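Only one chain is included here, represented as structure tokens and corresponding to the form predicted on its own.
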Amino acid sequence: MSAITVIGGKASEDLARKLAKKLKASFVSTELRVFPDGESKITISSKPKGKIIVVNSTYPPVDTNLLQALSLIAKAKQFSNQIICVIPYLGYARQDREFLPGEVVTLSVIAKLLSSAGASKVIVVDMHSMLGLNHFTIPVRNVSAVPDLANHLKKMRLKNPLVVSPDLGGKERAKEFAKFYGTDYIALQKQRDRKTGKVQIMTANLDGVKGRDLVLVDDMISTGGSIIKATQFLKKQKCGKVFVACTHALLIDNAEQKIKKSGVSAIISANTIPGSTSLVDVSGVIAKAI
């Protein structure tokens, strides 16, 4: 086997070291220096060989993680022609379409920047929409952190657990949850006002819920308004304990505290991006796609 080098960035540096370590791969790390205008300046510590691997999220400071990523992408096209980017949280995958008229499909952009920069494959966990990959014109492989987060749940012992969907957008994903936790699941109905982003549940009373913990499931929190909304909602129904599961904790504007002060009882995350709550490890299921 060729021999292969993973590259980790400064936003996904552990989650790199893991993912290096599972692939038996030789670990690049890289030095940040950010200048007082906000300019990054990027030094990797030692000459990569082989296949490379470039390792970086794009959460918040979005631009700045991801100008990193493509200046890390353009370092290592030096040496390999192999590049494969893994962005376990690619930020602006919301922007996948034209909502509104005159809106840029900010997505669209980011794709052909990577692909510009040497990127040769990029891997995603949990891509927000799958029409996102069509925006790309190398390959482009998304892997899911659902299994992996379901079996940390199981491991939690909940009371007659049932899955939760704050909207109907994320039926999908509570349902493959819920096959790999081994439980039911159902998809509240909301309405989110395009222009003012304000959130509303639609659903009627729920009789179902009574008495049972509930894992309420996403791909992501940003602000958290969703599952709060949901919650509220939820807990007036006389359900049990909340649990919340998610891929990408973003937990904006002291987001975990306004969410466990809603009523949930936990919020667990993947370490696509690093936090309190990033207790589940998503370098196996990268592994395996590479």
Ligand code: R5P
Second form
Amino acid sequence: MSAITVIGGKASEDLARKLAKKLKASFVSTELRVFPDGESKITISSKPKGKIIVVNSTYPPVDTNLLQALSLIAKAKQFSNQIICVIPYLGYARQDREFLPGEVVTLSVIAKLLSSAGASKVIVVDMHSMLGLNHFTIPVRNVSAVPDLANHLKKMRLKNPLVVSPDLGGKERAKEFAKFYGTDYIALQKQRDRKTGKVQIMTANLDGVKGRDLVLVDDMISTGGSIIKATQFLKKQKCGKVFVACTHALLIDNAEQKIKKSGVSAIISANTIPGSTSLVDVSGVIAKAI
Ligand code: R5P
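Moving from the form predicted on its own, what structure would you give for the form predicted together with the ligand?
Shown next: the complete complex, the earlier chain at its head.
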């Protein structure tokens, strides 16, 4: 088998190590020094060989982590023409279209930056919408953490579980989760004010949730607003316990505490973003895609 090297950016070091182990690849770590003006200086610990895989998520600080990913790709390009760039959580994925006139579709800028830095292929995990993949001119692959999240939740032995998407856009995700879990699903109707960002649940009263434990499934949690509104609505419908399964738990500020306070029993997320809730490892699905 030809040599493979995984370069682990600081934002995804643990996941990159796990990936290297699964691929039986060499691992190259990075040293990061941030200057007082905020500039990053990145140094790779040794020379990468063969096909190179650069792993760096772009969670907050989004622009800094993005620049570090781009810098590592450009550095890797000095050693190989085959650079697979793994961005487990791709920031800006929600800016995939012009929602209001004049808005910049920043995702398309990011797609251009990744290929001009030297990436020959991009792998992302649970991209916000598949439409976003169209912005890339190099091969791009979306892998899903949903089967592993569903298996994790299944071991938690919920009472008569029902899978719920907090919005219609996540209906297919909820359907897939429910298929792996072996149960049924519903999707709520959510409305977000495009100017203020405020979220409202538009669904009328539901009969089918009474007494059932629920798994709210989403691609990401940022401020927690969507999950909190959905939980408050579902609790009013006299459901059982509410669990949250999401791929990317950004949990900005005190979102985790606010979500728990709204009545959520547990939040389970993937290690695309490392943190207290990231209990599901996605190195296996990424390794398979490579
Ligand atoms: C929106 O469509 C996404 O799937 C998430 O539901 C949303 O981005 C989560 O953001 P927040 O936690 O701030 O409501």
